[in-house]
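One chain is shown next in structure tokens, namely the form predicted alone.
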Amino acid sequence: MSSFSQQLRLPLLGAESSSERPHGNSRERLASLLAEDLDFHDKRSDYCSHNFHSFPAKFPPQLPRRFIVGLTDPGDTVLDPMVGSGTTVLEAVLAGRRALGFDIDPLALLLSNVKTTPFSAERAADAGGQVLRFARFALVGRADLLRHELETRFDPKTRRFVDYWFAPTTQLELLALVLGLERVEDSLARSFLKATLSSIVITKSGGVSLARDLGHTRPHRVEEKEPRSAISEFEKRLERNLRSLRQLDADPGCAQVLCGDAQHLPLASGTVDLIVTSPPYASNAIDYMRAHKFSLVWFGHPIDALNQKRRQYIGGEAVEEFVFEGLPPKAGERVATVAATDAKKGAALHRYYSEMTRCIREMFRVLRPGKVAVVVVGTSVMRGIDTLTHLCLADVAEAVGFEVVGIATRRLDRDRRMMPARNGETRATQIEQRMHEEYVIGLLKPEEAGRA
């Protein structure tokens, strides 16, 4: 066993009620589950620390918390390699389970580890009154250092960025805020501050940066656009982000959210309990980091060195020196049907369904011997043609030994799940016009894998 899984000796929480579970072995409460009503419409999902931030396209907690109370007991550990906003981990960690998450976004990282965290709200009240204080103090006694510390503080490249979408007064109040940020010693409140930061520029709408819909991850400036100061969002929001944080009541010790490729896992083969995630569409058609780099630039990322983590992300389109898997049927047919049409695209899917067979396989090695993972995907057009992800990831997966139960289709309630928007066209964009439902794809690690 690798010293990493050694780790996941953890502290338990207050165990979970498992009457309403349903009966049978992990195949037949699996097929159950994917039956049931998917949809949650009518829940709450800002609870807890969910609310902390925007993020786009996140599932509601309800789905993973479903699966988790189904299909595993307290104690177990869940997984979710591509962890994005923390909601399967937070929701682990609620229902008395240990949680792993991975992930190679920073913001994601951030967010995850800030909403799984449990500490002291009166410890973060306190930080975060110092940095407002210092904030409006060095704004107006110290305005002149504040213009020098902008114009040196970023490459020319992350300059012209700043200077694009953010006005000059809320550029000075952001700094301001960050400044203060940097003195707050107290690593666990440093990391809420942060994220309370982010969650005023990344939003769905308003904000104080001068980008719409930048919680959808398709930003455009908008001249006319008054943004809000700075000062007062995070005065705000901070409030909000205590109120929740004073909600969190469980173990500090039952997370671990860390860096790490979903496709190469730092764990040691049969350790987990559960599987519940959640991975990218393809061909970047929801963008991470085009809406994360607005307020990781302000946490001292160059704008070079997050383009070039974006390369790096599942989904992405450059294929130059990618090594390639070969696919099964369905997955291989897609990809030269999207081929035909344009070659670039055909590589670019190609590339994700590549990605997401070393995942899946990944998956299904740490995955123990008679356990579940459910992964939730949407499926993307490209050049007028369904990518059928589902469908092919549900191939890929029965190529690698899983065996695929069911798959279940869920509205999607847009309103609620930051998909992207149109900016004003009169036509919705194919994406738009596909996230309307996504699907939960239930697999089933065989007994007979653990004799293999």
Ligand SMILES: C[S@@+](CC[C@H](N)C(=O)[O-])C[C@H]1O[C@@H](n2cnc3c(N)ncnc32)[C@H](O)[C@@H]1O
Contents of the next structure:
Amino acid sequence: MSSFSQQLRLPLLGAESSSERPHGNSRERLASLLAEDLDFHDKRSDYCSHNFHSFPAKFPPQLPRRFIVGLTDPGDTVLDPMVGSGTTVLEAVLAGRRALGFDIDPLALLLSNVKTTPFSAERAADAGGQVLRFARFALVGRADLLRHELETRFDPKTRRFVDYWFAPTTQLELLALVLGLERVEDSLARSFLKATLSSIVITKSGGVSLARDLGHTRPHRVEEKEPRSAISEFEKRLERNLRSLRQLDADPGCAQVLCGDAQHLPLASGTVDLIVTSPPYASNAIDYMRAHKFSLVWFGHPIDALNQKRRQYIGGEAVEEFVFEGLPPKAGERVATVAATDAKKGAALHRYYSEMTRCIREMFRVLRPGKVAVVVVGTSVMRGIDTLTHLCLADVAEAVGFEVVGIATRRLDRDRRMMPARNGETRATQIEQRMHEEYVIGLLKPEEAGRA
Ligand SMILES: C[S@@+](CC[C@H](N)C(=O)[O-])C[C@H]1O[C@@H](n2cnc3c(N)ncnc32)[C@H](O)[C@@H]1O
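Next up, can you give the form predicted together with the ligand of this protein, since the form predicted alone came first?
Let us now look at the entire complex, which starts with that chain.
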């Protein structure tokens, strides 16, 4: 069944139809879309599988949808090279487009794949029932074996992490669910259930862990937190995610989400019709791995390996052996200004703009001439200095060969986007300053670029 016809049946969700596309060539259409209200504060974002799992700084679905419907046709290829929780790829498949996504974060890859892969909710429900039955049986009848498994399953460092952040009863329950999951043979059902299990750990309130503010990636341990039963939370969440899965009415195989670095995309040149993406903030303002490891350790990832991976994320601070790029004037000036106050921070900003230069170069390469990239960014404050990320990235994009058609500003609904929470006075003002709005940069790859 064509999913494009399905999207036309979503009027309650605020979906646009292709007849609402602006007129004109790509440049005119992009300019007109950027001039529209891009806040979407009154729009629902809990339809289909969007609500599967919390994820910091995820798009309101209407944002990618606006550009997908306005700038592409059914069957076109839409790319998000930093796919996160998969909002762009999900909206692309719901609109009948082909979707490609890349990320290096294991949880982002799991979620984006589960959220865009339609499969039988009955199979998922059966497998979920099987996991719950197994877990309940193990907790009552084989608690000694579970305890032994807990002792041997993790390396010492991962074990210390688990002990610090999870109450002993929660550890046993989570382990029982994980062992149940590992027995599920159907890989689609297993991934769906893993994502469901993760969604009870990573929540705004820290879910079944002892953490607070986990969804905001700045966890604090709360001694007095009464641990909730992982079994009943999983059961409740399973029901909800099964409802989401039933709404996922897209054509199978339309989305491909793979592990890959946005700075070196494994794609042929000139093959993509639209990019809608949002990179991480400069200076690691949202530290994905800090929250994601709370569920990834349960899926067999040792804490050391996760910390190692964290160094590869765009926006990290480590610069040893890093290969810097030459920067255009505006970005170079910002780096120099920050470096004059704090050399280490200046180097971190230089790293960020270098990484983003490589990403934007790749976006330019893989786009067809005459096509558009939409890059959504927030700015950061480093040592009291605004990094002016939107202006610097626009500058970088121009140097790479893009035409900057416009930069729109959108006001953030902080709570819904799960931005870092208030956390101490000085930090709070800095964070609030940089988090209350973000910028939508509209870039066009000129037609002439194809003839060069
Ligand atoms: C702001 S989030 C994207 C959120 C997404 N728009 C959504 O709606 O869920 C940025 C993503 O960039 C990813 N990322 C960081 N470094 C990357 C790299 N080198 N290559 C690809 N993705 C990367 C992070 O893992 C994170 O998922």
